[in-house]
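What follows is one chain in structure tokens, specifically the form predicted alone.
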Amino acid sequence: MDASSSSSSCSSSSKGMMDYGNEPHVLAVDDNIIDRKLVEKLLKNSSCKVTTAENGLRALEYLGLGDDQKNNLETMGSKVNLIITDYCMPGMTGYDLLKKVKESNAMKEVPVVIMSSENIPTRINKCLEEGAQMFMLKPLKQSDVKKLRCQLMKRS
């Protein structure tokens, strides 16, 4: 591994980094698991906490999002710093996760980035009308993640 050369001039920024010192944690969500093994393997990489999950409900379970736990939202908040997902996913497309995302008070400030191996216009700007931080095509690359860890440690 090496992590060590993943800090660059990015990080000098601290200022907007909500809480999460130098590791943010990020939830990783991919249908397929080669790609989801690659985006947590590259965000590692880029000295990130990686969470994953397989499709869109068992994201929104883990952000406390999920039908059965409307009144948990408070506690899951802080726990995601970033969201990335695949757009094409069975059940619940990446598309429907950021909204269901957005629409939550509690997690509507967390970035949402939409990954697809589709570039498709209509569909990048659909998404970042509702709200997507940014679309990357996949595969996503080492320098894919940098660009996005120094974008999310410049929020403010």
Given for the second form:
Amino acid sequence: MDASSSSSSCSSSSKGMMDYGNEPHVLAVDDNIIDRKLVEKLLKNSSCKVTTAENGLRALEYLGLGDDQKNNLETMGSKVNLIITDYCMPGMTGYDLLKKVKESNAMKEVPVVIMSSENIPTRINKCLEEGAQMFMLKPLKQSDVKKLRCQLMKRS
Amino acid sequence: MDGVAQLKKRLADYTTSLYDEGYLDDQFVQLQQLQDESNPEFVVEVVSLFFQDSQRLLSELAKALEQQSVDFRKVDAYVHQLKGSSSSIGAQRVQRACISFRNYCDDQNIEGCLKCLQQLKNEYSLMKNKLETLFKLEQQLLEAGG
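Now show me the form predicted in complex with the partner chain; what you just gave was the form predicted alone.
First the chain shown before, then all remaining chains and molecules of the complex.
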């Protein structure tokens, strides 16, 4: 399975596979304002609708998983098609956020991608074991996001 | 007024020097490639955010290092932030200054940290000047019809 041809569009049999039309909705979480702006543009350039959050708590609130929110199964199927989060954040780390998402009935099917500026194998493995879809090294490039987009489209 | 060709050359030469002297790395190119008609001011916006955020962080760092009892974890967290944003825009020398800084944080070496802060401030100042000059040259070229 190879999504490395980042120059070509992912035109494989995507008809019918994507129930979000052609614009997946991505929730991007990062405490760094510059990185938030960057990831937002990268995703928008890859035809994604983007919502950003500056920390894990805000992200959970957005997803309807906040502490003071009832874990309401009625709340919109899946608000987002992908969550991409920085690992190193004060308070709730990306890993903590990943765990919370995977523990929730409403959100556990949503793929979560972790980003980090540090290439630490134990960290990477920990995230993958907890169910992260992918681990990406910062700073992100357009080719990284294209690859991610392809992967996302291939998921049934 | 300078001709378009001259301005173009000046811009190209200046840009090359920034890469040659290590001020910028490939990530800056990535940033420029993200700019498009839907957001023609993207690079300037991101860099402006970087300036604002860096100024804030440098000031917090100075404060943190002035404390009676320095909280090195806090200092490290600020430097980590600055390292991240400088890396994200391709500000290579600023990023490298952050890396050195973190080593002194790990050693809990106040003298070392203070020296690093000074160096970081210098690198940041240089970067800011260089980028402002770059944007000015780009603007001049645009205005000349290039």
